[in-house]
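What follows is a single chain, given as structure tokens, in the form predicted alone.
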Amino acid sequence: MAGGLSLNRVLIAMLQKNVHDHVEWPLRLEAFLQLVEAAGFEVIETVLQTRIRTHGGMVFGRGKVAEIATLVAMEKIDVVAIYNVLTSMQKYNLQQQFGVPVLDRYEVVLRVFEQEARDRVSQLQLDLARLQKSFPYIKVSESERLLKERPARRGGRGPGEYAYHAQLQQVRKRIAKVTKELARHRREHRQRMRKRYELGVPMVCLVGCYNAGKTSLFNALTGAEKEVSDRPFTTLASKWSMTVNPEIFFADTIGFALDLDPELISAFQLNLDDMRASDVVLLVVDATDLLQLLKMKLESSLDILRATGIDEARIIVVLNKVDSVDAEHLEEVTSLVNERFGLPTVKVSAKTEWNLDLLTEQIRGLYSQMGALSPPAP
């Protein structure tokens, strides 16, 4: 089971704060459900609450918390997965109420990452993301435990407090150790990127939400044979490959997900370095998605790219899987990207390799127009 859990019956809960939204929340909930299943859980129940304000201590109102607690007991639920990102205190309070582990969206994505982290750098980046998330929770949960113990003592530190501070110090040391090792890998990674810059060849990075066909397109463009899967986040470590005619470096890097937390993606600095170093960024989109879902994925992906410092003038939206959509839907998708986002688009099919020549021309044209980026600092 994901993350070492031996039990996997899960209840999903979501707080929806926009009372006027009747379209987006079901799509967000469905995307979250897919991630929960990808993490190895069996979804038994789904609970939704529409509430304008988040309850500061427990996210959900007290009545809804009681309802969930009853379902947890009745359905023998092992884990409660919350769509919303929780504070450490909210997580602690909910676990006290439910009597089972509680995971928020950030932690569910981490568990999916764990299944795909096969190389050393990916494992280190995952460790850093996990440690950064767990550190404040340890402080809250141990502080609450010590607070309950304190009335029984007459003053001074008890063994619990010494253990608490020792545990925090151990986590701090682990964060420092992982950060130091990642810094070394990052320096080596930047040296390799500088060598690519010296060749004067366009550097192009493929990004986008999982299942958009990003890796299939990478294989079609480069002749590579990377594993293609419908599982999310199968690419945690960027893969580079160079084409000969014309000469272009392509990178397939970490996939995004709807509502992927920027704090989580920020832990994967080597992947972000690849995005920042790219002269052209191909934002790959699944053209078969429902129009509203496609818009939401584009917005989520662009939010991450902006937070990463990517110049939007260097982005080309690639509408993939056009061999599987009708002309009317494709026209709606194209209009949405052009009018709503103002980004250039190229329609392709990675499966049939249709229109890849035009995509290459667009890349070369944008590279000529924008020029090459400066090489990264050593």
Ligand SMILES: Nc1nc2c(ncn2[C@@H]2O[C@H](COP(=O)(O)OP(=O)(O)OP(=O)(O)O)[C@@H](O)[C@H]2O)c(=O)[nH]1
Second form
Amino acid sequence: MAGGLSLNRVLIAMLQKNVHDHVEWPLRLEAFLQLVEAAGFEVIETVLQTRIRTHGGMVFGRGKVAEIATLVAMEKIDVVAIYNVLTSMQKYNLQQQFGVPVLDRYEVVLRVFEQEARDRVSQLQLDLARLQKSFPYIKVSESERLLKERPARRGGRGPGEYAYHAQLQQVRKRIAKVTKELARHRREHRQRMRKRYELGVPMVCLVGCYNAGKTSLFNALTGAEKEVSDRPFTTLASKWSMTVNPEIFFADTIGFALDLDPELISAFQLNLDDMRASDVVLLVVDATDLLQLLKMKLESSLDILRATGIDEARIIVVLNKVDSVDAEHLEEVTSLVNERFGLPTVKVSAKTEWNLDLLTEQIRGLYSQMGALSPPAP
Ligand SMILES: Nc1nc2c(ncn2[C@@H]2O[C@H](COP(=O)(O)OP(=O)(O)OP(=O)(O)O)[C@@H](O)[C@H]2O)c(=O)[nH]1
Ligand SMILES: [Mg+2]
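Can you swap the form predicted alone for the form predicted together with the ligand?
Time for the whole complex; same chain goes first.
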């Protein structure tokens, strides 16, 4: 687990619903595997099923479920991690079948986030995400348990039923408490944002998938010394810092991932506020990624930005890590972004601090073309 003391043996399973896709699913599975490992697990087995339709109750077909159950027993698997996002009923059914805890992609990412969360706001946002996910699961698992108990009793509520309602009540109370505290933090956050607006300095946010090099670039631009690493989601809390010549406010914030669940990212409203408040959004990509992977990550990131309400005309794609790519690949990446996505690009290296002047020039150019955003409502 966290800290690498004892690794839980994990089986990964994925339902692949697009039978014509032979290119994307291995990349999606690989990205999921990285997250499972980052959550502190040791991956022992991987099982894939290609099937057009999801099995309503158990995601996978019966034969595949039986195959996984056998592997779980044979390989002494501790946890089954499922790429697909499960309903509470599916999670419950699969746990019954496998006899070990089952986590879906949402919960795996949540675990990685939890390992990195050090500040109060990130912890609260994660608490809320976890509580909201656990609520329907408690309902399903407890009502299934009560159904099994009930034939033995006649009428009235048994002690199990009272405990169940008390448990739900407790979760509801905690959700209300966390929501209230978060709302206070969000108000304070907005007040700080308004103070920045009053200075009339361009506000620029760095976004993109984890490991793209956002923090490295933020450090190179502002002289900050924030933690940089190969671990997914090293950065959770946003940080703003101003450069003097030229005057620009930069924000480094939470990373995205391939197939990041919209509900999970929407738990990070304070981070999304930073993105929404930005006059220019730098979408940082790792130019060393394979073209196909880079394209998929761009699509995922743009989906999140769109859902957040970011105007695409305010986005500049920053192709980072050009110190480590050959010219031919860089050309392919550039034309993909320019032509396929219709977005402007700047090539930089956060590591060698190459081309950062051109980047700030482009930021100033887009800012004067688009104008400043109006301040957020109090
Ligand atoms: N070669 C090369 N490596 C880089 C460059 N920029 C960042 N890296 C490396 O990429 C990895 C991720 O860098 P970070 O700056 O932590 O990435 P991030 O986007 O902030 O990641 P999260 O905080 O997890 O979202 C680190 O190992 C960096 O050293 C670059 O310009 N060139
Ligand atoms: Mg970072």
